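What follows is a single chain, given as C-alpha cells, in the form predicted on its own.
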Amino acid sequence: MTKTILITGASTGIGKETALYFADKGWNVSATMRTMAKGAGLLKYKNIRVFQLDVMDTSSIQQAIQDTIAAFGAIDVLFNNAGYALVGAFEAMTQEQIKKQFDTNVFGVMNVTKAILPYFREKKNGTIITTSSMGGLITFPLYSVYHSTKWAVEGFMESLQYELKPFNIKVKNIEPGAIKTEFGNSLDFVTADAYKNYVPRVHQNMLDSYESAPGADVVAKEVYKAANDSSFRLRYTASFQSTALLFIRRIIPNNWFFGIIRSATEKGIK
C-alpha cells in the first residue's frame, strides 16, 4: 500500500526537496505551506497534492490534515519542516522577534505534532520527524534564539518519544549541519552599533560557510531513511559537518568545543 507524508513548509528549501524526492520514491505527498501559489511547481507530479497550512492557525492545520486524509485515504508520516532563523545581536531584538521565531519553530512544530497525536494514536501507528539542527545540540555565535528554539525542539520531542511509544507512534529528529538552500538568504539578521566589531564579520564568517555545504538532497535522503526505519531510533544527523561536530562535542572538554567554534567564527576579528 502507498505511504504518506505531510510536510510542512513545503514551499522552498527542504520540505520541497524532500516532496519531490519522496515523490521520486513513489510515495503520496502532502506538501504544505502558508502561500499555496509557491507550490505550483510540485503540481506536476500526480502523486502530490498542495495544502494551505499555516502552524500558527489550528484551523488551516486541521483543515490540511482533512484534506490529505480525504485525497489519499491516510496519513503515515508527518514532517514539521516549516521555520526560519532570527540571526544576530540579542540585546538588539524585539521582543515581537523573538515571539515571531519561537511561535514559527517551537509552538508552531507542537501545534501540527498535536493536531495529529490523535489520528495516529487511533490506529496505533505513525511517525513524527522534525527538522531540528545540529544547532539544536550545539550553538554557534549570533543564533542564541533560534539555537534556544531548537534546544526546545530537541528537549521537547525527547521527552514525547516515552508517552507516544505505547501507541506505536516513533518521533525522530533530523539534524542537519549548514545547507545550501535559501535558508541562508531568509535570515532575519539584527544589529546594533555597540556590536559593530563583531556581529558583522562573525555573520559573514557564518553565511561563508554555506557556500561549500551540500544541498536540501542530503536532508531529504534521511528523512526517507527515518521515515522507512521502523525502530524507534530518535536522532538522525544528515550531513558529514554535523556528524563530525557531534561526535567532536561528546569526546572532548567544553572548552576545547568552544574554541575550535571560535576559531571558525570569528576569523578577521582583532
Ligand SMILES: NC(=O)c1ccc[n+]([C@@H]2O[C@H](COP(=O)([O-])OP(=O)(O)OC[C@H]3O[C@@H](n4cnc5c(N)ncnc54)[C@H](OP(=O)(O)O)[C@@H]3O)[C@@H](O)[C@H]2O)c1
Second form
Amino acid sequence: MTKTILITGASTGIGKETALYFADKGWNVSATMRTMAKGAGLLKYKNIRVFQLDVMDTSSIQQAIQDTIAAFGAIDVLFNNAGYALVGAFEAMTQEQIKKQFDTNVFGVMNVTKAILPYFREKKNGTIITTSSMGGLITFPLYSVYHSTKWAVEGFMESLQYELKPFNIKVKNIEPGAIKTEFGNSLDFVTADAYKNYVPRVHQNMLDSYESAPGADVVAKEVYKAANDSSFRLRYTASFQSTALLFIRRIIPNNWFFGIIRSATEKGIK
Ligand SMILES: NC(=O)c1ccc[n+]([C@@H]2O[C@H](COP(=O)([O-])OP(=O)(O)OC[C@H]3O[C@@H](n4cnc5c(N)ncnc54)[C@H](OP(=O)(O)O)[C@@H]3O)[C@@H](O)[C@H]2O)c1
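Mind giving me the form predicted together with this ligand, seeing as the form predicted on its own was just shown?
Now the full complex is given, and it begins with the chain already shown.
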C-alpha cells in the first residue's frame, strides 16, 4: 500500500526537496505550508497535495491532518521540518523575537506532534521525524537562542521515544549540518553597537560557510532512510560536516572542541 508523509514547512528548502524526493519514490505527500501560493510548483505532481498549515496555529494543524487523511486515506510519517533562526547578539534580542523563535521551532514541533499522536496511537503505527540540527547537539557563536530551541527539540524527542514505543510509534531526529536553502535568507539578525567588533564579522563567516554547503537533497535522502527504517533508531546525521563535527565533539575534550569552533568562526577578529 502507498505510504503517506505529511511535511511542515514544505514551501522551500529541505521541506520542498523532501516532498519532491518522496513523491519521486512513489509516496503520497501532504506538503503543508503557511502560504498556499508558495506551493504552486508542487501541484503538477499527482501524488502531492498542498495544504495550509502554520505550526503556531493549532486549528490549521488539525485541519491539515484531517484533509490529508481524507485525501490519501492515512498518514504514516509526520515530518516536523518548519523552522528558522534568530541570530546575533543575545543582549539585543527582544522578548518578542525570542518568543517567536521558541513558538516556531519548539512549540510548533510540539503542536504538530501532539495533534498527530492520538491518530498514530490508535492505529498503533506511525513515525515522527523532526529536522533538528547538528546545532541541537553542538553550538556556534551568535546562534544561542536558535541552538536552545534545537537542544530543546533533541531533549523533547529523546524523552518522548520511551512512552511512544509501546504504541509502535517511532521517533527520529535528523541532524543536518549547514545546507544551502532559504535558511540564510530568512534569518532574523540582531546586533548592537557594543558588539560591532564581533557580531558582523562572525555573522559573515557563518554566512560564507553556507556558500560551499551541500543542497537539501542530502537531507531529503536521510529523511527517506529514516522513514523506511523499521528500527527504533533515534538520530540520523545529514551531511559530512554534521557527521564529522558530532564525532569530533564526542571524542575530544570540550575546550579543544570550542577552540576548533572559535578558529573556524572568528576568522578576521583581532
Ligand atoms: N539550512 C540549514 O543549514 C539547516 C541546518 C540544520 C537544520 N536546519 C533546519 O531545517 C529546517 C528547514 O530549514 P531550511 O534550511 O529548509 O530553510 P528554509 O528554506 O528557510 O525553509 C524553512 C521552512 O519553514 C517554514 N516556516 C517557518 N515558520 C513557519 C511556521 N510558523 N509555520 C509553518 N512553516 C513555517 C518556511 O515557510 P515560509 O516559506 O512561509 O517562510 C519554510 O517552508 C528548519 O527547521 C531549520 O532549522 C536547517
